[in-house]
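Shown here is one chain on its own, the form predicted alone, set out as structure tokens.
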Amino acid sequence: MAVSVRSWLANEAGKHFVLMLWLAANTWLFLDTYLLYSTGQQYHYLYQMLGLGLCISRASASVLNLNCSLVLLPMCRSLLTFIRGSHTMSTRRMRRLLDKSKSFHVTCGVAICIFSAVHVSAHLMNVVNFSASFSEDFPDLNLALPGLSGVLLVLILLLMFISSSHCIRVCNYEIFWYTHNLFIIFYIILMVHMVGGALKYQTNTEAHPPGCLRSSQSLQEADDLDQKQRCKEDAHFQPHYPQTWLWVSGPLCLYCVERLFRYIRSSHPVTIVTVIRHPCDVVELRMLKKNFRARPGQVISINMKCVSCNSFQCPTENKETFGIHLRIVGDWTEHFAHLLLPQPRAALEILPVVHQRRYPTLYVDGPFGSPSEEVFNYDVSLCIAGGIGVTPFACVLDALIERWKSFRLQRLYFVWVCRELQSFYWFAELLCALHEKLWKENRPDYLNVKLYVTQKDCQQSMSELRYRPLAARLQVGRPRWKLLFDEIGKCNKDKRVGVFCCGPKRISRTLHRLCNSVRSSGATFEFNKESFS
């Protein structure tokens, strides 16, 4: 499949440019620090004693300082949401880059792990060289090892790295959540690491040029060593004090202010209005919170004191309430649904009105920005959902019912792929309501709906009269994505089409490739992907 340069630039150029800047900064820091310790006069005697291990350990430490400061910035979600919402500060290209903030966080995290391994290996080399080249001429130069702080940093980092794996996040999200909050301890230890000044540099290089003839050396030794200048005084050494705090204190304070702001904002519990069980293990939760405002497509985090927290799309909002849809998959959602929904036996009881069900205390943090906010900023948008991945686009449909004429969007293609037919009933009424409204206002071409049920043996259909508009658009089998893109491209020649995907990775990979492929129609497909893992 040939790649279109125009499409590749639209989808990949921004993130690759940032990646190249990041790589250039890391490379420059590494080489600059390496050359400083290998050729700097103030480190001459230290380099003679430790050799290559000194240069590598200090160069990797500089790279670690940079990445430990950058890794926090993508997690300032409220700040990123503010920048995204301020159209005077951000363009669409900038907002699409902000959507890659999690990927940049992961990239910096991987770099921290790699260079930590390099740093530890270099220090082990330093130990070997130090034991073999212990300096009797300069006893003040002999170093002391960092000791316990370095070991603790490695253990915490290893624990955070292992718990960040996909399998652990899926199987037990709480392990990932609690181990990642060890970052506070990690940064405190990091800032006091090397506080004893284990490495020392020479302070009097003018009075004692490196390699000069010391008073304890004879002229014969000077001739053998090709030394012509006699030292004016003995070499003086001063310990290096930690500089890590200069790198990380700013981002760390910014992130702590962010967390404090989010804690205050989410400290008041929400009022749970209704909890509805839908087909295929999906639960709808509607809530009420004072002064809560969310733009269509934004994300919220929900928290129960006994269940930790997780992120969900805020799909539907009206003047009184807002709601989420979640599918019961995994231990977190199972426990969450168990606390919200009555047990089967209790559900059969008929309770008086005065004995309403008491829901657990629930806290909401957010809203935060997400790629789905950009649906309205294109002339043509294509929304593709897989199963419960429809939730980001449900809020889009809901907003269109209220004020579709106020948006820039002129045409919306909506594709929904589900394994079971019953899944379409989650938002069937919403789709039909929007369809009916557009027909009444003489814009039936505004919304193009395609529904796919992948169960080959499915013989059922949406036979209810009120769902007749959807029954005509229901197909059995998987979508033929290339034909779908070619059809949309022919109808929208030379236009930019925003493609928004929320679903399995297999679908998103296919769509990503298609968005970068050559189109005879000249249409450019800009790929945007939702991610909550």
Given for the second form:
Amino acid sequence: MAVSVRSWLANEAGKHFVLMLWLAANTWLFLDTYLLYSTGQQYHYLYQMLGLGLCISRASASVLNLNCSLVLLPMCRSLLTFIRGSHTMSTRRMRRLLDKSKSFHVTCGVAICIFSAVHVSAHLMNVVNFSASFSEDFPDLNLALPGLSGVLLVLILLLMFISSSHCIRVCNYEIFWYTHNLFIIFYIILMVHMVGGALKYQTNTEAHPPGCLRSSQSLQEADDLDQKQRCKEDAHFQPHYPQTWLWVSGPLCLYCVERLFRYIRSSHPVTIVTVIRHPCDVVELRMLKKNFRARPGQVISINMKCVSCNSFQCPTENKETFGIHLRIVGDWTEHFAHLLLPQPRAALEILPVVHQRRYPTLYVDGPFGSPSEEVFNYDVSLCIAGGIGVTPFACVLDALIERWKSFRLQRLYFVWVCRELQSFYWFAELLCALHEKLWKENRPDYLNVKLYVTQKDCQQSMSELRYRPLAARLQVGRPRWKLLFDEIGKCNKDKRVGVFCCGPKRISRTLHRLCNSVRSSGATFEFNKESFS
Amino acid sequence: MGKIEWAMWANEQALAAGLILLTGGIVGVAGQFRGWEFASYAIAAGFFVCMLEYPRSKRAKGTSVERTGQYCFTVCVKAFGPVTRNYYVRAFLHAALCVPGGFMLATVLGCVCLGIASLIYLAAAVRGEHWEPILPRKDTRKPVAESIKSPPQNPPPRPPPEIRRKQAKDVEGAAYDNPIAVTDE
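Please supply the coordinates for the form predicted in complex with its partner chain, as a counterpart to the form predicted alone shown previously.
Now the complete complex, all chains and molecules, led by this one.
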């Protein structure tokens, strides 16, 4: 598929621009510091003693300063949610950039690891050069490297980096979470890393220009009298004050305030109103919390006191209560469902006994912004869901049922791909209700539903009368994305179509490529991805 | 709490520690620093740890994702049987291997990382985990049913001759009501 320039610009330009800015900032900082230490007058003697290792270690240190301050900012999720929500502060382009905040955090993290390796290697070189060229002339300059804090920093960084690999995040999220919270120790040690004053610079470069002749030295050649001056006084050295705190303290305070705010906001437990078991291992949980306001499409995080783990779902709001759908697929969700649902009773009882249901204490952190909030801000949106990935769009449908006229959205294409037929029953009622309402209000073209069931030997259909609109729009087999895109493009020429995908990586990669490829029709597809990991 | 698989984290940590030990050893030998003999040991130890830790274990629950090209390593590690299967052995082995790395600056980081990996392996062993090889699944073909091989011996059942004659003469009488409702959708 050939890439279309206009589509590529619509989808990729923003984030590549930010990446270029970040690379430029890092490069400029590296080169500037390198040149300062290699050509600066006040570092002349230091440079002579340590050589290349000095310049590289200092240059990588300033790049590290920048990245350690930037890495915290994308993780201030409440602040980003606020920016996303206030339309006066942000345009759609900026909100789409906010979707990439986690990727930016990872990029800065990787840069920190790489430059730490460079910094450590350069310091090892410095150690060698220092022991080789221990200066008798300038005893003030002899360095005692702050090795211990450096080793501790690298150790914590390695622990954080190794436990944030994809397989560990997917299998054991708690390990990732708890090791990543070691960042606070990392930052504290980072700020005291240079407190020993190991790096010294010369303070009296006017009185003692570097390379001048000392009074004790005799003139070798007569010509040198003009070029080299006599030193008026001996070189004085002073240690650098640690500068890392200037870079890092702002974002660190901001992040700590953010965490405190989230902690206070989630300190009141929620009341569980109902727990409903749906087919295909899905549990719906409706909850009540004071002063909880979520916009459709936002994400919440659940914390169970006895289990202390987190999960991320999208809430569907229904005036007072808000609910989530979660699929039982791992240890945490199994345990959670086990605590919530009544156990199947083996023996038949003649009289129903009412048991006082003891639900676990639940805390909810959020709501946080997510890409799905943008569905309403396009004229035409295409929502593609894979299996349980339909939950972000369920709250979109919910909001549309209440007030579809108040949004900018004029047409919604809803594609839902599931493995089993039973999965469609999770939101069949909601889909049919919305379809019915829109037909009654004479907007039949507003909602276009396409359901796909991929199980090969699926013979049945949804036989209930009330689900007839869905049964009519159900197809067996995988969707053919190119044809779908062509059809949507033809019906919506010269419009910007927002494509929202929440599903397996395979589907989102195909869709991303399709959004960037050449279109015979005039529509531009803007790709937005939702992911939970 | 969900059952955390400590072994998976220990494996990642040990592999990274092996690589760091190897790198530190190479730097130490290349620079000919004081104590470079420890660096040469670190190269050998790092290489050995990488070989041992490269094949991922099969998860107790859930899908196991294997590393690229790990099959040959799996076979080698599996060949040692209970020695490599048991995580207590791995914990003590890593603890012993990491000690000489602590005597030289270039390898001290690898030493500490391997020590941490050894502790996590100990935790995994205490929880009763063990190493399982990820082997390719042998797809057993479903046995072909006997009836497929031989063609049917009898013709399909037909109604008795009187009714067949009736159907040929009286087409309208042969009509019947479809038991399943057919709607035009």
